[in-house]
Amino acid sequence: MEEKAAILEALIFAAEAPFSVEKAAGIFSELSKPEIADLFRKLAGDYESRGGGIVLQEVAGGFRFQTRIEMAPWVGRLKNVRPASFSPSAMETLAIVAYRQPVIKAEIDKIRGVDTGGVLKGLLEKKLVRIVGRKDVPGKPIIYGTSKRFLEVFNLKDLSELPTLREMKDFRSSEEIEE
C-alpha cells in the first residue's frame, strides 16, 4: 500500500485540479473507491501529523496540496502578492448566488436593489460563477450557481461548508464585541 500512496501522491501534485477518488478510482483498478478514499485521508493524516508547511487538503469534490495557512505570510513574500480581494457589490452579488442558487439575475438585482449585470459578467469571467441553465418561463432568463472554482477560492469541500445565517450573525457580535 506504501507504493499506492506514493502513487496517489505523484499523481495530485500533477492533477492541475482537485484530484478526485473517481479520477484516482479511473488510475487504480484494483482497488475499490472506499479503499481509496482511505489511502486519501491516510495520506492526507501523514501531512498533518507532518506538520511540516504542506498539507493535504479535500477541496471542491477532491484533493489538492496547498500550503498551510499559518505560511500564508511567508509565501505572501516570495510572490509579492497580496490576496484576492472582491468588491462589496461582487461579494454581496456571490454571497446571493452561493446562498440562492439556483438563481436568476432578477432576483439578484431584487435582493440588491441595483442591476448586478456587471458584477455578473466579472465573477463569471473569475469563473466564480457558471450558468447552470435558463428558467422555464417567458424571456427565459439565465439560472446562475456557483463553480467548482468558487468551492476552490473559498476553500470549501462542497456547499454544505457555507457559513449558517447563525453563524455568521454570531460572528458579526463577536468582531463588534472586539472593537
Second form
Amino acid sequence: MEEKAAILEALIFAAEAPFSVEKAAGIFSELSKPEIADLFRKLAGDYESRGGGIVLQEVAGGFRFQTRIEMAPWVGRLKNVRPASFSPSAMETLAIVAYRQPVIKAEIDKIRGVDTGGVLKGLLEKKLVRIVGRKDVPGKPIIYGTSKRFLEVFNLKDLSELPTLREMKDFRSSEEIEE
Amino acid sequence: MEEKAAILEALIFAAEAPFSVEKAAGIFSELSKPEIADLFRKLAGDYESRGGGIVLQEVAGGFRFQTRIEMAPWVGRLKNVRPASFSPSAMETLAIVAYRQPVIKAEIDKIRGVDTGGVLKGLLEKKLVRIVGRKDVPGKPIIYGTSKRFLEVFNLKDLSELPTLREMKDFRSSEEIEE
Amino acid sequence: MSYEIKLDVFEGPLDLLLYLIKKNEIDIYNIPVALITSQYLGYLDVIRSLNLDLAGEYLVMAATLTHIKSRMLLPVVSDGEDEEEKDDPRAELVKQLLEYQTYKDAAGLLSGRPLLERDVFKLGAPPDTPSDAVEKDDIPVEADLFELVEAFRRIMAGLEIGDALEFSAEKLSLAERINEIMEILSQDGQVSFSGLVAEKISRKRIVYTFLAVLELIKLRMATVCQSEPFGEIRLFLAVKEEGDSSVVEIAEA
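Follow the form predicted on its own with the form predicted in complex with another copy of the chain, if you could.
The next block holds the full complex; its first chain is the one shown before.
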C-alpha cells in the first residue's frame, strides 16, 4: 500500500471520533484536501470490495472504521449487552429536532401534542441533542439542535443525508398502497 | 473474503480486549480451536503483507488490531490535538462559578462539600475561570468569575444565555410525570 | 368494543387519534367527528376505569373533539362571507394530525438506519495511549452546555433546604453588606437603592441592605439623593459630593 494511504488508515483507526479531511489536512501539510478526500474514498472502496468484517464508513463529517452491518448478529453475541434502543417518544422527538432545528421545546410539544420535557432531557443526556442557544423572543426559550453524536449514532454523513419530508410523504403513500 | 474470516475480523475489531481463540471457539461452535487459530494467523498475515497502517497483532493471549509501529509519529501528532473533556468535579465547580459569580472559594467548597482548591486551579489554568477581585472581608479572599473563554467553549453569547434553574426544573417535573 | 388493546402504547392524543383513524379506515381529510369522538372518549373511560394516570393532554383533546363536533352540528350561517363557508372546523386538527404523522414516519425511518451499537460497532479497545498528552494550555476543550447546567442542578438539588437557609443566614452580616455596598460605590461612585435590592434576594437581605445604607449615612460615608419626590433614591460616595443643587437632599434633613 502507498505510504500516504497507510498513514491515513492508521490515523482514522486511532482517532477517537470520525476523522475528517480537514483534520487529516492539518497533519498532512503536503497534501491538498481534494487529494486527501480521494485517498479516503479509495481506502473506503478497498475495504468495501475486500468483503471483510470491517468497513470504512463516512459519517458525521469524517470517516471511521466500523463492523459491516451483516456482522451485527455475531458482534451482538460478543457484546452480550442489550442493543441500544430508543423509545418511540424519543425517536419522535429526535426526528422533530432533526428536521425542524433550530427548534424550541414549545414547538416540539405542539407537534407531538404532549409535553416533551423528560424525553428531551434524556436526549440531552445521551448527547444526541444539544442546546444551541436562546431564541430572541419573550422568555428567551432554549433552542435545540442535533449533535455530532447524533450523526455518528445514526450513520449519517451530515444532515442533508436525512430523507426529505417530501420523500417521507411518498414513502407513506407507497406504504398505504402496499397494505 | 471467506465469511468465517470476515466474522472473526469483525469480532476482533469490536472486542474490548485482545480476542482469544477460546472466546472465538465459544461463538463459533462449528470450528475447532486449531482451525480458528489458523484463521487468526492467516488474517494477521494478510494485514501484514498488505502493508497498510494497521496490523493484527497477537498480544496478551489474543489478537487485536493496532496501528503499525512505523505510524507512531503520525498517530502521536493526532493524539496531541485530542480535545480535553471535563471531570465531573471540574464541571460542578465550573457550574457553581458560572451561576453564583462573583463567588469566593469558601462558598464553592461549602456548596460542593469538599475542598475545591485543585479543581479551581485547573480551571484557572484552562482559562475558563478568572480572578475578578478580592472581597473586602477579613482574609481578603479571591473572588472568581467565568472568563470570555468560558463563553466561547460553551457557545454562549453572554451569561444571560445560561439556562435558568427554572428551566431545569421544567425538565425535572416533566420527567417525574413520565416515570 | 374491545378497548383493552394498546392502552399505554400511545405516544399522546394525536397518536391515539391516528390509530382510530387507521383502525376505522377513515379518510383523514374527511373525519367523521362524531364517530371518532365517541371512540376517543371510550378509550379515555377505559384508561380511567383501570385507574391509570391520564395525562392532561388527553383531556384537552377530548374537549377539542367535543367542540369540533358541536360546531359541525351547527348549520352553516351564510353571512355573505365566502371564507366562513370554507372554514371547516376540522381543518386545524387535520393539519396537526398530518404534521404529526409526518414526523412519526420520520422517526420510523430514523430507527431503520444502521444504528451504532446495534447494527454497527466501533473499535472496541482503543490502542493504549499515554494519557499525559492532555493538560496543555492551548488544547481545545470539548464541552456541553447541558452538562454544565445538569451539574449545577444536581448540586442545588443535593443541598437540603435547611442547608441553603443556614448558608444564606450565616453569610449575612451588616458589616458585610456595608462592605459590599462600599465596594460598589468605590467602583461606580453611585448606585440606586433599587439596584442594590434588584437581585432576587431574601427579605432579610433587603432589610440588611436598608440598615447598611442608614449606617453608611450615619457614618457620613455616603449621601442619599432623590431627584424628585417618589423618584429613584440614589446613593453617592460621600467623598466627592459637589452634586448639583437641583437634587433634594433627604438624607441629612
